[in-house]
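Next up: just one chain, as structure tokens, the form predicted on its own.
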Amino acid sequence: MSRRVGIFGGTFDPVHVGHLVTAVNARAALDLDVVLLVVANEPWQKLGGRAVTPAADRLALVEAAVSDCEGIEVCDLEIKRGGSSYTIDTVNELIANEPDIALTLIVGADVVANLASWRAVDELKQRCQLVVVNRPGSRLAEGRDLERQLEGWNSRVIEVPALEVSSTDLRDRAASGRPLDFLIPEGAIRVIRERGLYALDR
């Protein structure tokens, strides 16, 4: 039978509980075999924002983070390949390496509205399910609006528990000091002490 496989991508900067709650979730709402952490290399949305830590970095955080969680598994194929990162190059490139996979690709409710700007998307409508990840008290549009940004998907939506975590504020309170703990994955978090992420001198 093909392997059953999400991929849910991300900057991942830095990695959090949010983000390993939604991976776990999805596996078992979708019965898939595992959940693949993509890890940009260049996020090519975030482009000319602020500064993203270096993706090897950002790599190690989240095998720090996976390490013991079954059926979770770090994919660096995106900082492999280099350059800004799309996540049809993925899917080819899975796809190419294992013919038989099944696709999952899981994006959060906010991602929805943007779907149709990115690269080669009737393309990835082709060879993929999209999971659409929502949670309670979350703005995802509903009725003919939702109906029109899926439209041409294979799609379903699933609900995970809420948590309010955000990535600047992780950012934050590592430059300043603050507790971590919780928030992100305890092997993440040495692996931020260690190489002194977030600092306010870097």
The other form holds:
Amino acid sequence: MSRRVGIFGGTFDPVHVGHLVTAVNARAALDLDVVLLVVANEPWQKLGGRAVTPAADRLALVEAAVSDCEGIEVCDLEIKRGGSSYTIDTVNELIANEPDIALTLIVGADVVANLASWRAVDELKQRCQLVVVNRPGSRLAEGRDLERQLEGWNSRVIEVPALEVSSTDLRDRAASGRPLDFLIPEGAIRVIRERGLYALDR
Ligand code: ATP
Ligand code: MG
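For the form predicted in complex with adenosine-5'-triphosphate (ATP) instead of the form predicted on its own, what are the coordinates?
Everything in the complex follows now, all chains and molecules, and the chain you saw is the first one.
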């Protein structure tokens, strides 16, 4: 039988419970065999802003975070490929490796309005189902506007526990010495300490 695989991409700078709760609940709601946390090498939509933490460090954080989590795995295809990260390239690589794979893209509500700007979005629509999850602070469009944003996608919106956590807030917390505990899995906090990431090496 073909494997049902979720693709949950992100910068994961750093990974946090909002990502993990989303991955676990999307897997359950959609009956997926596995959800891949796909760590972006160079998030092209974030270039020109702050310096993104090196990909190898972000990958190590996600590895530590999911090591005990059944059905959730880290994917390093974008880092291995190098350069800018485009979901279409990752999708094509996964299909090339496993032609009968059934792919579901998982995105938070804040990402939906940007989907139209993704590279080769029409090909993505052909190759993947789309699942949108709620995210506190990011209201989905409604009615005709939402229809327009989701046009051409085989899409579903699902509810996951609403956790108001973001990597941006966690970087601020780390830099100002506020606690990260329970917002980031313990194993990943250990990696942050060991590697002195986010100025938390004190
Ligand atoms: P940043 O603040 O740096 O943008 P982030 O917390 O948004 O970080 P990303 O790596 O940008 O994390 O997001 C990866 C994916 O995870 C996106 O689809 C995003 O919508 C989703 N996501 C992030 N945080 C949450 C959350 N708390 N609840 C649901 N989805 C989330
Ligand atoms: Mg984000």
